[in-house]
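Just the one chain here, the form predicted alone, laid out as C-alpha cells.
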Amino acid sequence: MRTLVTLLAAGAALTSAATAQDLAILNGRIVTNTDQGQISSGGVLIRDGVIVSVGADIEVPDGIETIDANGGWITPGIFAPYTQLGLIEVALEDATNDASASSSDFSVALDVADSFNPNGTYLATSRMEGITRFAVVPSTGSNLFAGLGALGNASGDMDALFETQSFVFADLSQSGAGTAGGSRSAAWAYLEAAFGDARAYPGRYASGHGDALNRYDAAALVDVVRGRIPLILEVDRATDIRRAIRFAAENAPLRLVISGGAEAWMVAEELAASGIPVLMDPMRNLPSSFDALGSTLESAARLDQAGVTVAYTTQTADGYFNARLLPQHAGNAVTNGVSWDAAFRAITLTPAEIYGVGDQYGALAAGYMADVVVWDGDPLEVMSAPTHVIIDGEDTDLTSRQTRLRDRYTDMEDTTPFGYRD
C-alpha cells in the first residue's frame, strides 16, 4: 500500500514540478546544511522545482526570474516534526477538531490523511514564518495508539500531503499508562501484545482474534513491526525512555523515535548508543507532570553534546497553530548552549532525516526539492521574518486571514460600500 502511495506522491511531485517557477535567488547569506556550510554571499538557482546550483558565483541563465535577497539570509525551509496543522481549527469546538477519536473501535488504523484539511487557517500563518514542511501527528483517545501520521507541505494546495501513513504515534507516558489500564506495566504489556498481533498478521486472524488489536489495527501496525515506518513513542521519564530503548533492541528492525523526552538528557549516552532520535521542545523548563520533573533549558545542549540526534518541536505551545514559533525555540536553544548550526539543523534537515526524506528536504544542494526561505535577518532572531517562502520551486503567498483583517481595518477612512448597497 505504501509503495502505491509513494508512487502516487511522486507523480504529484512531478506534476507540481512541471508548474514550478524557474528562479534565481541572489545576493544573500546562504545556509546550506551541507559540507559547504554557510556562504557569506551568493545565490541559489532553481529549475522545475528542484535546486540545480548553490554557490558564491552561480551562473544565471538569461531571462530567468530573480529574487534579490538584499543581503538577507537564504535558507532551507523549516521542517516542523510534530504538529496538528490541518487537524484542528478551534481546539474547544469538536466540529473543527479531528485530532483524536475517543469513541472509535479502531486505533492504529486511524489515518490523519482522512481528516487533514489543506485549507486550515494555520497553514498560512505557519508558512509566513518559514514553515515549508511538517509532520501531522494524531492524538490518543481511548487507546495508547493514536494512529497513522503523515507528512505535508504548507502550500495550502489540495495535495499538500506528500507522504501518508508515514509513521505510527503511541503514548507510553503517564497518560498512556492510565489509558492502558492504570499502570506502566499494563501499557508495555499491551504494546508487546500488539506487536505480537502484527507479527502474526494475517495468519492469527484467519481463525481467531488478536491478543490486543483487531484485524484492521494489526494490519496497520505491520509496517512498523517490519521497520518500514517509524514508531513515534511519547515518553518523558528517564526510566520510561530506558524501557523504550530496551523495547527497540528486542524488536528489531523497529525504527523508534522518542517524542517529549523531558528527562532524555539523563540517559543521553544510552540514547546516543542506540541511535534513537528525540523530538523535544528546547523551551521546556518547568515540569508539566511527575514524568517531567527533570525538565531543563539545558536539555537540548546536553543531548547534543552526547551525540543524540535531536529535532525541535513547539510542544510547550499548541501544536496546531504555533509551529510558526520553531525558529524562536531554536534561538533559545542557542542561548542555552547549542551551537547555531546545530540548532538550525534541528528544525530543518534533522527532522527530514528522521522521517526518511532527508535526501529531498532540509538542505540547499543540487538535486534537493526547492524549499527555500529568504529572511530579512538571522532566522533565529525573533525580529527577523521571511520575505519569500518558496515551496517546491513556487514563490508562495505571504498573506493570511489575519493580515487581510489587519489591512481591511487599518484604513479607517475606507469608503467601500456595504455589500447590500449598490
Second form
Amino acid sequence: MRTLVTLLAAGAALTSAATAQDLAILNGRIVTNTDQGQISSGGVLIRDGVIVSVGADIEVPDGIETIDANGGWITPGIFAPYTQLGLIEVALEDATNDASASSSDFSVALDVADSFNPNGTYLATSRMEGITRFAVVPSTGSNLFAGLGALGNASGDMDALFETQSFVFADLSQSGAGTAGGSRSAAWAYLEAAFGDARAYPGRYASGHGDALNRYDAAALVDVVRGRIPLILEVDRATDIRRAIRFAAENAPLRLVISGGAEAWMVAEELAASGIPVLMDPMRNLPSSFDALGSTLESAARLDQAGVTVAYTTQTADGYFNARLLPQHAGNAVTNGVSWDAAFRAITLTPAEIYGVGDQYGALAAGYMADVVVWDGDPLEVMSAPTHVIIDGEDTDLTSRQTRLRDRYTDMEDTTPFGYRD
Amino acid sequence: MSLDWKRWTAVLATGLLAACSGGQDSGAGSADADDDAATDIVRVDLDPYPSTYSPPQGETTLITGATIFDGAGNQIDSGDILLENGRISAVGQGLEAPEGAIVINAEGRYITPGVIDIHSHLGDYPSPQVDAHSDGNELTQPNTSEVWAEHSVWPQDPGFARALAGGVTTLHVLPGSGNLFGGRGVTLRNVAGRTVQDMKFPGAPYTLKMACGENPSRVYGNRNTSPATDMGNMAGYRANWIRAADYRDSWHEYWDDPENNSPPTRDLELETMMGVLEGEILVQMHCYRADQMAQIIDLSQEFDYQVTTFHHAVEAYQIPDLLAEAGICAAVWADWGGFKMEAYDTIRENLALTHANGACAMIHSDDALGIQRLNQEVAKALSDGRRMGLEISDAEAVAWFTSNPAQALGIADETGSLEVGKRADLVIWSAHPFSTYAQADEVFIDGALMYDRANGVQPVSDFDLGQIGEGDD
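Pass me the form predicted together with the partner chain as well; I've looked at the form predicted alone already.
To see the whole picture, the full complex is given below, headed by that same chain.
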C-alpha cells in the first residue's frame, strides 16, 4: 500500500498538519469508540491536528480556540467504507463518470487515484453530514476486477487521498459471473487463474503471457496475493460467500473482505471463525435478485450477534451522492436490533480497522488524528446534523453548492434578480 | 368519486357499436346495451377492469392515549381514536369504548394516517429484478397513453408487504418515464390481493403519467427518432394534444347532434388523453427543472388541462410562486440527486422551502426501499427546513406523507387524514415518526389490523413463501 502523506502520532513532525490548529471542543456528549465508552459530558483537546486528551474534565490551555458543543454530541468522523466520491459528478453523463472503464484493456491495474477529483461537488455535501474519511471503490467494467481503490478525506484539499492502492475490488456475484463468461464457475476459474498469474509474476511474463491477466494487471494484483492489501469481493449469495471463505483459506495470506453480503447472516459463524469482515447495507431488505433472497433488516443484528466484523455501506443509495446517508443506515440497524455503540462503530472505527488505519482514525483517544464531528443531537437520528466537522484538526466549511442554491432561492419577495444574488 | 365521464358514457349509439367493436378494440370496448336499448344508446364501459376490492373486516377498536397527528395539520396529545365499521367514528380525548370494542393502549406512542406514496412502481418493477419483471415502461413510442400500469402489476411483489411494514396503506403505481405520455397510473390499497383488481382503490381517479426532460429525449434520441431534444419533447406534446382535442371535439359533435354525426372510431391512446381534457384523469408529470415545469404550465394552458403534480420536482424550490398560481403540487425526494444533469441542482431543503413559500408539496419514493420509510424522508426534509429557519410544525409536515398525496390523487375525501367518516387507515408508531428509531407497530387499513409487528401479523407474498426470506422484514 502506498501512503502519500505519512500520518504520525502526536509529537512527531506533521507535514500534513501545517494549517491544523490547536482546538478544544467542550460541553458535549462524547462517543469515544474506546474502552472509555460514552462520556456524558466532556471535551476533546486537539494539538497540531492530533487528539491529545479526551475526557469529562480536560485541561484547556489558555487562549486556545474553543468550540462549544452546546450539549450536543462529539464523535469521531464518519468513515464511509464504500463510496465513489470524487469519481462521479453526474452518473448518467459519461463525461463526468470515472467509476468504471468498460472499454479498457486493463482491469486490476486501473487505479482510482488517477481518476479521483478532490474538488468534486459531493465532497462538500458529504463533509457537511459528518463524513470525514472514505474509501473510493471502483466499479467493474468488462472484467470482474474493477481495479485499485484508495482512501481519502473529505477536506476537498488536493491531497485529500491519504492512501492509494489500498485494496483491489472484484465482483464475484451474479453480475460478476456474467462478466466472466456466464456462470459462477467461469468467475471462480478466472479468479484462480488471475491469482496464479500474480503469484508467478514477474517470472511467468519473462517468456510469455499470463493465463488471465496481462503483465500490468498481474503486477497490480501482487500486493493482494501476498496479503499486503485486502481483496474486496462483491458476493451476496450464502453459498458464494462460503466459496469465498474457502478461497481465502486456500490462498493465505490473502486478506479477504466481503462486500454486499445479503445472505452473509446465513454463514455468520463461518465468517466469524475466519475473521473475514463484511461491508453491508443494513437497510437492504428486498429479494432484489436470486442472489439476495435472504435479504432482511435483521441481517446486521444477526451478523453482530455472531461476532462478525461488520462495517455499513449505503449500497441502496448512490455511493457518490448519498454516502452521506450512512448515519441513517446505521440508525436503522439500531432500530432493527443492533446496539447503538456497535452500529456507530460500524460507520467509524470498524471501517478504519478493515482498511488497516484503525490506529489513526475512527476513535477519540490520545494519539488519534483529529477527525471530530460535533452534532446537534444523536448522530443516528435523521433529524440531527453536524454543527462542526473537523478534519485533521481543522474546523471545515459547512457550506456547499447546494446551500448556495438554497440561499439564492429562499426569499421569493426580494426583487433582486436571482442571477445577481449570492 | 370519479370514473364518471357522464357525457361520454351515456351516448354511444348501438347501431354504431359494431363499427367500433369491429375495429381494433373489440375486446376492450365492452358494451352494455341493456340500459339504453329503448333509445338505441349504448355505453362504452370506462371501467372495464373494475375494482373488486373488499375492505378487510375489522373489529370496533378504540386506540387510547397516543399523540395523534391527524394529517390535517393538527396534533392531539393524549388522544383517542375510535374505529367502527371500517371508518373513523371519533377522534379526540377521553373517548368511551363502545361495548365489545377492542381497546389498544397507545400511551407513549404516536398515530398518523396511513402513509400514502404518490409515486411507486411496485408490482411493475417488482423484486426480484429480473428481465422477465421489467414491466413498467412501454418504450415503444413517445405516446403510449393507451397502456395502463395496472395491467403490469404483479400482486405478488414482495415489496408490497415491506411497504406495509413501513406504514404504507395506499400507493399510486405509475408507468415509467421514458415516454412523453407514459400511460395510466393506478391507485392501490396496500392489501395482499390475488389480482390487481382486488387492490384497486374503489373510485380513485385514473391518472396519466407524462414525462419531460432527459428521459424521453434520451430514449428516442438514441433511436434517432423524435423526440431527441427538449424542443422535440414540447413539439411531441403539442402535436398529440391537438389530436386529442380533435378527438374530444369529434365526440362532442356527435353527442350534441347524433342524428347528423358519426362517433369517431374508438382510440385507446386518445381516450386517455380525452379523459385529461375532460378533467377526469389527473396528470402526474415527471419534471425536474424549474424552467421545464414552466414550459409544461404554459403547455397545459395552451390545451386547457390541469397538471395535478410535478413528480421528482427537484427545482420546485425555485418556482413555488408559479406552482401555487397554477394550483400544481410538487412531489419530491428529501435528498436524492446527481444521477442526471436535470437532478444536479437538488437541495435538501426543497420540500420544506417549497411548502413554506406557498406551494403544495409532498414526499414521494419512486423506490421499493424508500417507500418503506417515507416518515424518515419527511423527517430529513423537515429538519433541513427548520435548520435554515423555516417554522414548520410536526403536524404540518405529517401532511407531506398523508393528506397532500391523497389530495393529489383525488382520494382526499376517503383517506389521508384522521377525520370522522374517512376510511380508518392509520399507523401506530412505536416512537415519534420523525425518529430513526420509530417503527410502525400496527397498521390499520379500513379499520382492520393488517400488520402487527409484535404479534407477527403480516402478509407473505407467494414469491416469499418457502424462500429463505419468508417472514423476514
